[in-house]
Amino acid sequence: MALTTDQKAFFEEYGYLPYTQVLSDEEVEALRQRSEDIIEGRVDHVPSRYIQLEAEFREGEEPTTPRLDTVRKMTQLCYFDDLFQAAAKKPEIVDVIEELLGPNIKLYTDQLMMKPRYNGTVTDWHQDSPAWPFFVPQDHVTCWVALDDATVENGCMTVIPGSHKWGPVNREYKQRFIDDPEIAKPTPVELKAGHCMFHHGLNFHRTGANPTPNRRRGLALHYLHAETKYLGIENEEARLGTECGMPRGQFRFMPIRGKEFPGRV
């Protein structure tokens, strides 16, 4: 078993779980290097549309800041890059996902949050699942893997334990929810590079700014039950292209383990 009884109970009660090392030092270094190669343009297999700059660098002028310190995040890397895809399929991660979601697993998407030194900004309190209302049920699980040591000082993940039990919270009422002392007891989760945490899609979480001289990269891998029903999205033909060589309909629904089901993700 990947999880002890106590670990599984902790996740069910609090909606998150700090975990152990899932990537070797060599794998971490390889992913760091690959991310830098993509950003610096030394490789070109990831479309630029999946590379997002920090807000202050989006005006179109050539920044004097080093390119690596301007990128906020990259997405869909697992669909274009072999190293990131291999990370998403690692048994050390997927065995835990199976215990939390069941035997039939797909990957929806991934996000490499760069949190660049000096420029890494705050990601405010949010739940992941309400951002993807076209999935039912809303009970996916994210594995967040640190590629650098994540500390309070450089913007590590902070969670609200147990917040997943309250269901989706409308954005209009989010602050009222966050300010309720009976509910919100923010807890930072510091991680060493190569270690990870798991969190429920309805768990409220945030990350702080990174004013330090140290990078704080974190890879978020978002997993779903293969039985999840997909209700479709507006302009699907434009948004779900075949640029990664996969048949339409498989892009963003990568089989990871177990069975697939007609009419589901």
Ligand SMILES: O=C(O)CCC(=O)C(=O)O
Second form
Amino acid sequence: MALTTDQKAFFEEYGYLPYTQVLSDEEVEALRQRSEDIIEGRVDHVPSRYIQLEAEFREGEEPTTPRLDTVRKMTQLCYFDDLFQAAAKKPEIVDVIEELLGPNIKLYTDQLMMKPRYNGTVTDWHQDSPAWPFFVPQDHVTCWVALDDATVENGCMTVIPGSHKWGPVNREYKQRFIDDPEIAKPTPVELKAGHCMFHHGLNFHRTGANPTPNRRRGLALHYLHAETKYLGIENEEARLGTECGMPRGQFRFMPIRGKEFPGRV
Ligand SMILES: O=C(O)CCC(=O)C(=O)O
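The form predicted together with the ligand, contrasted with the form predicted alone above:
After this comes the whole thing, all chains and molecules, with the earlier chain placed first.
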């Protein structure tokens, strides 16, 4: 068992779980180096549309800021890059996901949140699953792995414990929900590099800005169970499937462990 009874009960009660070290120092360093190689163009295996700049750098003017300090996030790295894929498949992570989601697991997507030094902006309060309404049922679990020490000062994850129990909250009413004194007990989760936390797809979370001189990179790995229906599979086949070199009709999200099911993700 990857989780103790207390850890499992904590996740069920609060919708998140600060966990232990899942990547060695060497693995963390290799992922940091690879992310820099991708951003600085020393390798070109990740399509550029999966690299998103911070808003203030999106205008296309000649940048005076080093490129590494302008990138907000990169997505789908696990589909294109061997090191990031190996991280998503690490038993230290997947054993926990299996306990939380069951034996048949797929990876939907990943986001390497770069939170660049000085320029890293807020990721506002949100729940992950309702942002992806094309999945039914709405069961996701995210593993968020720190690639630098994540602190309150540089924009670590902050969660609202127990918020997952209230179900999906419409965007229009989000702020009222967050401000409700019965609900809102925002709790920062500081993590050392290589350590991770897990959160439920309905848990409200945010990360702050990073005004510090140090980067705060974090890899969010979004898992779902393989029985999930994906109501937008044709779009993904046309997009990610083609980019990954999959013949039409054959694209499925990344198998991580257990069985696959016809007509499901
Ligand atoms: O790392 C961040 O800044 C935000 C991550 C996040 O929102 C997530 O993992 O769902």
